[in-house]
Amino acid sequence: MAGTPVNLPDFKKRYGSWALVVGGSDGLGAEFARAIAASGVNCVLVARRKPVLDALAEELRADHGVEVRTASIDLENEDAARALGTAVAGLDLGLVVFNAGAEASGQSLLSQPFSTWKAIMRRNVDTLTEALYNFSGYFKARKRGGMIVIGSHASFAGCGRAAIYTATKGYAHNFAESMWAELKPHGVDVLSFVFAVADTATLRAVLARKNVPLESVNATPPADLAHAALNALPNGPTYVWGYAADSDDTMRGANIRRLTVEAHTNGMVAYYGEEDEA
C-alpha cells in the first residue's frame, strides 16, 4: 500500500520536513508514515521490532522518495523518552504521532502482578508524558509543529477487565486536550485522536484466537483513521472518530470539547491570574 497524501495544502510548511511516528512499524502506526511520506515528509519510524520497521522504511523511500530513519525502542523502558529525543535530534521535526500500543489482555487488575501493569502505566503515562513535554519546549520554541495522541474510547469510562488501560488512556486524552490549551497561542497544534477499534493483523489475530467474527465489531481501517486524524490536527484539541465535530454529544462533540477546555482554562486564568512566560 503506497499510501496517499493528506488534504492539508500546507501540511510540509506547517510542520516542518520532518516527523516522528512512535510505534510506527504496523497497524495504524504504519498507515500515518505512509500517509506523512507521501505529502513529502521524511519519517522517524520507531517501534520495537527493527526487522518490521525497516521494512517499511524501505518501503516509504521507494514508493515516495523521502528519507526515513528507524529506531528500535521499548516505551516501557524507563529512558525511552530520552531515547525518542535521541532518535531525532538534529532534524526538524514539526510532527509528532504518538501511537502506543494497545492493552489488549482483558485480564483483571488483580489477576496479574503489579509489575505488569506498572510496565503498562510506564509506557502510556511516564514515557508519554516525558516525550511530549520536551516535544512541546521544542515545538513552543519554533512557534509550530504539532503533536497528535492516539487514544481509545476507552478514555470515556471506567471498565472491568481494563481498569489500567481505560485509567491511562483518560489520563493521555486529558492530558492532550490540557496541552493543546497551552500551545494553541503559540502556534503548535495538538489532537487527541479517539477511535474504536481499527481493523489490524493483531486484531484479527486476538478475533480468530476467539472465534469471533470481524464484521462484529466494526472495525475501521486504519488508513482511513490515520488519514482523519491528520487532517483534523489544525482543529484541535479532540477528534472523536464517528461523531460529527457538531454533534450535541457532550463528551464526543469536538465543538462541545473544545468549548469546554476552553471555558475550563480561562476559569484557571481568571482564578490564578495571567502567568508569566519562562
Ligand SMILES: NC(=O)c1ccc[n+]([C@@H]2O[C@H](COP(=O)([O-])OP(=O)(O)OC[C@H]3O[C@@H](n4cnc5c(N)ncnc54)[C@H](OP(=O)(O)O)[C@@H]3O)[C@@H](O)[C@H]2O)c1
The other form holds:
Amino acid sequence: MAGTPVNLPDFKKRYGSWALVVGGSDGLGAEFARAIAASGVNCVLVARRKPVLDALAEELRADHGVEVRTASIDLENEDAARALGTAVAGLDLGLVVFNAGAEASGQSLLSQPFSTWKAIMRRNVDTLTEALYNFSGYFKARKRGGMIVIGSHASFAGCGRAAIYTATKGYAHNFAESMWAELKPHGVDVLSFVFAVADTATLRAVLARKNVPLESVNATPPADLAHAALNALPNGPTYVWGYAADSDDTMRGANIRRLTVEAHTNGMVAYYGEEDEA
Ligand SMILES: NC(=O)c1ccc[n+]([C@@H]2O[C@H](COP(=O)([O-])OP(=O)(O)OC[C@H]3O[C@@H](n4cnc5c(N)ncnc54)[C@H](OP(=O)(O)O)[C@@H]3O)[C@@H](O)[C@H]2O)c1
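Show the form predicted in complex with the named molecule, please, because up to now only the form predicted alone has appeared in this conversation.
Below: every chain and molecule of the assembly, starting with the one above.
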C-alpha cells in the first residue's frame, strides 16, 4: 500500500495539482504525502524538523517525479496559519491534510502548567481553525478542493489523562463536519478521518517509554489509513476506520453521521432563516 496511487480516477482533476500536508514529516503524514505524490500531485510538506522533511521530499521526487516543497513551521506559534498560507502562495492548491495533532504525555490536567496545554490548543484549535478558515475561502471561490482533518477515537468522548487532547480532537471533529455542511454545496469536500491506533513514530516513542511491545496495541499501518482517508474524501463528513459506511453505530457509521449533520444543519436553517448578506 505504501507509495501507491489513490483509488480515485479523477483525484488530480478534482483536487488540483498541489497538496499541503500539515504534519507531513513522518508516520501518517508521510504516508499521505507518498500516496498523494504517487497519484501525480505535487506536495508542500510542513512540520518542524526541516531535515526530515527534506529527506522525504527527496524520496518523493525520486520515486514519483513530482515537485515537492518543504517548510519548517511550528504550528504552536501565533503566526502559523499565516505561515502556512505563505508556504502555498501562488500554487494551484487543491487539497489540505491537517495531520499534526497528537498529545502523548499521559499527564493529568492539573499536573502541568496551563502554558503546556495552551501550546497544544494553539496547534490543534487556533492554527487549525484559522488555516482551514483561510483555505475554505480559497476553495469556495474556486468551487473545488478538499480538506482532511485527522481525528481520533478520542474525538468522541472525554477521557482522564488526556483532557486537552480529547477536547481539541472533539473540537476539530465537529469543526470539520460543520465545514463539510457549509462547503459541500460549493463543490468542496471535507472529511474528518477517525481511527484508534496508528503505527507512527509518536506512538512508538510512547510505547518505548512505557516498555510496551508494539504488537500488543494492534496499531494500523499508516499507509492503509492514508489511502482509506483519501479514497473516502468525496464521501464526508466522517469516516471512522473499521466501521462500514452503513454501520448502525450512531457515532461511527458514516451514513448515519452524514444524516445527523444534514438534519442539524437543516434545523439551523429553519431556526435562523435565510442568512443575512455579508
Ligand atoms: N498515533 C496514533 O496512535 C494516533 C491515534 C489516533 C489519532 N492519531 C492522530 O493522528 C495524527 C498523527 O499522529 P502521530 O502519532 O503521527 O503524531 P504527531 O505528533 O501528531 O506527528 C505528526 C506530524 O506532525 C508534526 N508536528 C507535530 N507537532 C507539530 C508542531 N507543533 N508544528 C509542526 N508540526 C508538528 C510532526 O513532525 P515534527 O515533529 O517534525 O514537527 C509529524 O510530521 C494526529 O492528529 C493524532 O492525533 C494518532
